[in-house]
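Just the one chain here, laid out as structure tokens, in the form predicted alone.
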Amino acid sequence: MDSIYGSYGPALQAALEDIIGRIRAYSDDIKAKTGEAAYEHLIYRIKSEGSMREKCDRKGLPQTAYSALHDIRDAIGIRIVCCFLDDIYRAIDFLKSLDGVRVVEEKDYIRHVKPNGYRSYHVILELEEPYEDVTGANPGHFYAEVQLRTIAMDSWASLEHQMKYKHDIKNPELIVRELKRCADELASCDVSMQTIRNLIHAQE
């Protein structure tokens, strides 16, 4: 079976490498100026064939390169895990400032928390790259979904994701309540850690 990304796979990979290189350079620049990296972890991927075909089916779209690269906008996925809340918003400002990058969708689940306690900042970026895209445009446009979280948010999301797929839970309502309580406690810790950091910086 041919790749769902068709002949655009190499361009998609190049677009990923370009944006990741710019994010790493940003962190290196911040570290050179402040002594602290801009983030703790940088995780990225191109959505697998199976996952992309499944998503096309779920959205009622044909399994084509056009669906995967135009209608669906997370073929490139990036997660930036930061130590502090301020680092997330600083990274968002950086992404918005990049030449050839446009924010097409933005969801702040940190200030507007999901009912289950999930916190994260999501942006969909449109990346202009010197390659033909699926519409025939050159320079082409490729999409990336970026999720930004603190370490605490990322830990909670990973554990919640694991438990969500355990089907033999006997008391799901209690588990949901406890997960929400843990999310709120971790969020309180994030605020406290940011406050401590601000106090330390104020003394420098």
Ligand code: 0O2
Given for the second form:
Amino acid sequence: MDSIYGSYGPALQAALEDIIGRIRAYSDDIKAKTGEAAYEHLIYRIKSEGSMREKCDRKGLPQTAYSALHDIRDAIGIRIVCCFLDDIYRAIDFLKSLDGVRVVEEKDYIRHVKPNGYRSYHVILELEEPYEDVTGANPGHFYAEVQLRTIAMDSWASLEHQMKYKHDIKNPELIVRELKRCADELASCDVSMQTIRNLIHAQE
Ligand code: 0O2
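Having seen the form predicted alone, can you show the form predicted together with this ligand?
Then the entire complex follows, led off by the chain already shown.
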């Protein structure tokens, strides 16, 4: 079976590597200036063939490169996991300042928490450099979804994601309520940790 990304696979990979290189350079710069890390860790991926085909089906889209690269905007997925809340907003400012990159959508699930307790800041970037395939056809611009979270938000999302796949839960209301409670407790810790960091900085 042909790739759902058509012949754009190598260009998609190159676009991912380019943006990751720029995020790493930003991290090096912050570290040199402040002595503190810009983020705790960074992960990224090109959405697998299987997941992309499943997502096209779920959204009622044909399984074509156009759907995968345009209608769906997370073929490139990047997650920046930060130590402190302020680091998230500083990284967003950095992404907005990048040449050739346009923020086309923002979802602030930190200020507007999802009902289940999910917290994260999502931005969709349009990578303005157009990529042509070998035949000269041009799909336009690639998109990338960047999720920014604290370590606490990331831990919660990973565990909640794992548990979603357990289908034999007997008392879902209790589980949902407890998960939400844990998310809120972790969020309260994030605020406290940020306050402690601010207090330490104020002494310098
Ligand atoms: P994966 O495998 O993580 O890439 P859409 O992207 O269009 O399907 P939507 O609602 O427009 O959906 O996007 P949204 O709200 O920005 O969320 C997309 C991604 O955020 C999800 O990707 C998850 O990674 C994450 N996410 C959103 N809500 C939750 C949640 O309640 N719990 C957890 N653990 N993660 C969440 P995908 O598509 O699931 O796939």
